[in-house]
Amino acid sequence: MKIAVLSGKGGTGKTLVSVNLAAVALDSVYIDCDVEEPNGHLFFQPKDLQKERVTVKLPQADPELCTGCRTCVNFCKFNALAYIKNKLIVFNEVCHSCGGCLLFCPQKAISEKEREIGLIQSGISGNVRVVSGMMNIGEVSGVPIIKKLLQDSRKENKNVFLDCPPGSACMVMESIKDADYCILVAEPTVFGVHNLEMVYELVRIFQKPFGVVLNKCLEEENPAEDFCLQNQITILEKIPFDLELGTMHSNGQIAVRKHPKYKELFLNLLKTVSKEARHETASDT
């Protein structure tokens, strides 16, 4: 079972909740899909690291053969190329790597060349594999690193947890194309129905079970609540404002590893996932 765990912003828990999740299963996979700023390996500390460069294929004009008709120009629809000064220029950054142009090409001018975007770095930590994909700085996408991540893991029998990315972007899209089921973490403020809203919106339009997790709940008024309940969205666990929780996350530690109390909450959490997964998946035969 693949499970996404998102959120509409960065900051409301998704790490928090993934990382103990996959830590509390028997065996699981842990993947961080959120390329941009990976940090779940900074709790589980993986050990035997294995890297494996991730890469897309930009195309390139033989200057012998390219004769400036412009067909590949006209092709672009992302305006990846242009024809300056009798010379083909390519734009890596909008380039989307379809290839297109070297199919259109009359003079079969055009070839490919790898660029280095990324990569995969993958360990062991306990019951835990640990997967995480790395988007090299100045990159504009992290969608080919995050393809490659899911690739991967269609070869898995085991429980899959995939951390997202933040909001609700071509990346998180992505990340939960293939998930089973969605948690979707959200705050007790305002500011986090805005946010809930996002990922809710999202999640129905590609059509996934999902349901919700309260984080850094307190005792009193409680609007991302409200909203679910208006909506009649399930809610799977309410996460209480906890400091020691709390510091224990800002230490880099996993709570399941900790203390008993959390332990028992996520897993008491993922049996409540696997419960409304099964229903869904019933439901749907």
Given for the second form:
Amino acid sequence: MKIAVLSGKGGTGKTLVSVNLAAVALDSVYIDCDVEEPNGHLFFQPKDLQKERVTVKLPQADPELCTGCRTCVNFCKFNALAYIKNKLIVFNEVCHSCGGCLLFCPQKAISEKEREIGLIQSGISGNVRVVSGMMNIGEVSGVPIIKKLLQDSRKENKNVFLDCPPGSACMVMESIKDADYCILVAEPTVFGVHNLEMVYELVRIFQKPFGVVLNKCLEEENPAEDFCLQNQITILEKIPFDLELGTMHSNGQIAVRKHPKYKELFLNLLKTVSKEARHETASDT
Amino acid sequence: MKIAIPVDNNSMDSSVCISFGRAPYLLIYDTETEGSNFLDNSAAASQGGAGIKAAQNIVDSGAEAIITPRCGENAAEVLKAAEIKLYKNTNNSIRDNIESFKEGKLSLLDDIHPGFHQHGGK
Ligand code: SF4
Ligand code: SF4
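I have the form predicted alone already, so could you send the form predicted in complex with its partner chain?
Below is the entire complex, every chain and molecule, led by the chain shown above.
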């Protein structure tokens, strides 16, 4: 089962939920897709680290062979190429590495070179295999790294928890594409509702089964909860606002490994999610 | 000498467009013949890299200078490679800017922004 954890913005508790779920599951894989700011590994402190470079292919033109016909410039839908003063200019960050220009160049003047955009690090932390995508500073898109992360995760038959990037843009869409179930994490404020709405729209577009975890709940009114009730969204769990939990989390500790109370809470959540996800698959058929 | 201006409409009474890459039209004005030619900016509708394509169109038009309120990094790189100078417009009127340009009153554009990338998920 592949479970994606998402939220409309950072700091909502997405990492708290995904890290603790992965830690409480018997045998699991935690994948940090928040490639701009991966921090799951800070909690797990995985051992036996393995690193793998992630590269993309970039075209380069041989000036000896290029006749300046501009077939490639006109072909590139992303406008990553310009032909100026007898020279082909390639805009690395704009290029999507589709390879089209290479195919269409009548002179066979274009070849590809590799460019590193980040790396994937994996290691073991107790019962969890921890995989993190890390994008190099200055890169514009982490999508190729997320693609690679998910490609590798397809081989897994364990429970996989995807800690998605915040927001609802391309990188998040990429992350939830193959998820069996999505957990949306929301804060009990008016802003929290706004952020929740963003990811709610997204999972509906992708037609993913989903439920909400309300984080930092107090006794008072909870606009995020009201939103769920109004829209008949399943509330999977309400995590109370708790200084102890907050402190553990900000010290990089995994609550379920420290405290039986949280172990129980997240075990319950895992049970609920498994039931919901199974129910969804059953009603599909 | 030919100069290029991103504009909102294909008429000399139009105004300078606030966007460079996404301007609907590119005016190519010849300061010697006083002739004007409006190019459809084929880049305006593109998903990304609009500035690069618009810059390529301007280079291809033979313009040697551009009057624009702003310009993205990538487009600026294309224009620099082509040795096209960028000037900042003073107001919205096309004619006023052309006059100011002829009198050498426009200053060079130094505000090059990093561009609005649609991908990247930011
Ligand atoms: S590989 Fe694709 S995206 Fe990159 S420059 Fe060539 S055609 Fe454009
Ligand atoms: S298609 Fe090939 S020959 Fe034509 S401009 Fe591009 S690189 Fe040069």
